[in-house]
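Coming up is one lone chain in structure tokens, specifically the form predicted alone.
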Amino acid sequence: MGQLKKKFAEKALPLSVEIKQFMKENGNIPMGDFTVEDIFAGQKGIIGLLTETSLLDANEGIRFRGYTIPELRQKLPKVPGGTEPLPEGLFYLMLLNEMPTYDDVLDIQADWRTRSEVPAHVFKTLDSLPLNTHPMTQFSIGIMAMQTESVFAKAYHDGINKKDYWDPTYEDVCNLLARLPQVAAYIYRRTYKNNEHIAPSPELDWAANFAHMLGYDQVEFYKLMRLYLTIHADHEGGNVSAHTTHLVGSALSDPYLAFSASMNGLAGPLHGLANQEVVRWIFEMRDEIGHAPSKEQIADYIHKTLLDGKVVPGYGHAILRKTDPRFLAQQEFARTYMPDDELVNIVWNIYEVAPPILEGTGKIKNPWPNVDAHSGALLLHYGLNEYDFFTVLFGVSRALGVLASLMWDRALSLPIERPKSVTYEWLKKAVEAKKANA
């Protein structure tokens, strides 16, 4: 180890066991409208952003513009005769607050097409990229890469009105949600199809002619990419991926560099990055079990990921205390078209044998599934088996509702974010103020 390294160890690690039991002593003295514990806590649950698009109730989940994820699948538009609703319609929604018609997805999906073309010179930088680069990687490199094109940054740079910003954000968001897909879809067959691309097929909708660019024409294929780009579209403001994109962009980063920023806090493992990490642990327990474990089984291997100091993944949310309904919507697709699927079974049978157990640790504020519980094991069912990419998906998904978040920021004016940040020994001296004067 060397100097530098030992150093910041030998004076980090026993402050980290300090501020732990400083913690302990004092987490419950308020500092204003919050407590010592809320400054350590991630600003949890403290209110300092304005989200129009979707609001997160801890006990009734995830509502956008007022209206449930049942409510969405059942009020949004559809293709004739489908089953599930069309993400450009929940993307109108959230940016008008208005219910669309089948005629106003008609109007969007037209639009998408116009600016759909994405430069050659983005699949030349995916392309000088090792081929074993993350697919999350690769995503934020050719959102990057596409920055070149952005409309804001151009009309700032040739000096537009403020009250105008709006305008040419509105440009760089479409043209981004238009191209998206297609080069989310590119990383996809460089990565694992040797190369071998897809060309975009202007008939279809937003959500199927992705599915078709990745190479997947199954028609239940179809309804799940709605289903899956709807549902992880937004989750209130506060979540790493949404924070980011406001973030970023309160410095009038344009919409590539705040969209980029924001993948990278997706990637994280405690963020989008989790519907992989499910994945890896469900078939790391069935190897090492032998074959599709039992419920007892499946107990005995969440007791031991426990023991081992490690999270089960999928389970818990920062905010949500009840199942989440993004679980139950990807669920009741599964009860419809692959009720005798084995991954899906265990996915199952996780839910009813994991919440008791991590509730009964006594640490765990939401032992209930959250999206990323179930949502690898449908995709792994029709064959996209690439679970590195699983994240990806979502990020297509969620551009929707953050730039869509992003676009009222700007029409908003809303200023550059700056909050206060204090050092330890600043709050210890506060703390000992509070109680000198209690």
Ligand code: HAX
The other form holds:
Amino acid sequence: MGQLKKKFAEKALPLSVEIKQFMKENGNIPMGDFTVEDIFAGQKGIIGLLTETSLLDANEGIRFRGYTIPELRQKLPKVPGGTEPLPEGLFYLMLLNEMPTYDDVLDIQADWRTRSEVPAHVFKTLDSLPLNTHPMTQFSIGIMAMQTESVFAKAYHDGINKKDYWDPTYEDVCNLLARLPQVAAYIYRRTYKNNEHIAPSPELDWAANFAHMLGYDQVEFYKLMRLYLTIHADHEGGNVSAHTTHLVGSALSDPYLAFSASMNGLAGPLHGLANQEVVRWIFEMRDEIGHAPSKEQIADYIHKTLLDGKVVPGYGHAILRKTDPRFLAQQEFARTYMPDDELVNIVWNIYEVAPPILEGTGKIKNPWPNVDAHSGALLLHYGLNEYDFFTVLFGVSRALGVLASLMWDRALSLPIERPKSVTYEWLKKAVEAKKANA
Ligand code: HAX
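Given the form predicted alone above, produce the structure of the same protein in the form predicted in complex with the ligand.
Below is the entire complex, every chain and molecule, led by the chain shown above.
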């Protein structure tokens, strides 16, 4: 170990223990409107963002412009005879706070088709990456490569008046949404399918065309993609991907820069990457225990995961305190189309076994499953086995919400974001002063 690293460990590890103790003793001391604990708690519970597109209730789950997930599945336009909502319609709803008609959705589809050509240099950039580059890294790089096309960056360079920012932002947002499925499909096919690509099919809707370019043309898979791209789109403003888009965008970085940054956050295992981690965790459990683990064996494996100091992926949430309605929507889909699927049944058994164990730790605030606990099993059912790719699907969907929000950030002229931070020394002195004056 080099001297610097050794010295860092000698300083940091004891300080981390000291700060934990300090928190135990002083966490509930007020600091302005908040407490000392709030400063260490990742800003949870602190209202510090305006986000128009959706609102999360801890017990009920997400509402997009006032609509729950079951309501969206019922009310958003569908393809004729279809059963799942069209995600383009959700974008319309989030952007305008108005339920679209089917014609409104057709209008978006026609517009996005005209914008959908991905510049050739984006594919060349992706081709230059080693094939073992994680798909989320490729996705972020692909988005950055497209930044050459930013209408906002050009308009800013040319001296646009600030009251007009929303206009070139709209162009970038729609160009991105129109192109992301092809970039994502390109990454999938180059990484896993021998670089054999599938041309877009212009008569299909956004989600079905994406499924088609990935190489999955079953009607049921089209339905799954429509549902998947709808339910992953938004989760109010404070989650890492939404917040990052807002934060980076607040510096007037254009939508490509802001969205690429947000995808780097989605690629974290405590956020979107949890969808691949769930499947990896189940496969590791099966490798260790056998193909159809009993509920007792699942319980033992959960205990072992906790003892090893790891998280049980797909469980817990920073805000939610009940089963995620996005989990339930996927469970309902699975009950309709694949009730006997082996992996799906393992997911359902984990749902029965995990919550009491997690609750029993006494520290996990939400023992219930989140969206990522179920999504992988549905994709695997249709043969999409390459679970390292799952977070890219999440990213394509998340673009709808965070980019609709970015439109509102520009339209409302929301300012640069810059929360105040303090040092531990500052905090210790402030706590001492409070105690002295008490
Ligand atoms: N397994 C084991 N431990 C868990 C846990 C889980 N599923 N969920 C929380 N904990 C632990 C935390 O690590 C923390 O431990 P320490 O005090 O030792 O640091 C403690 O319980 C308290 O955490 P919390 O307040 O309940 O949860 P946070 O708000 O800090 O974190 C997370 C929320 C979602 C990050 C957390 O529940 C977690 O790590 N879950 C597993 C990963 C996951 O599924 N992430 C996806 C979340 C949904 C999402 O964003 N999807 O994209």
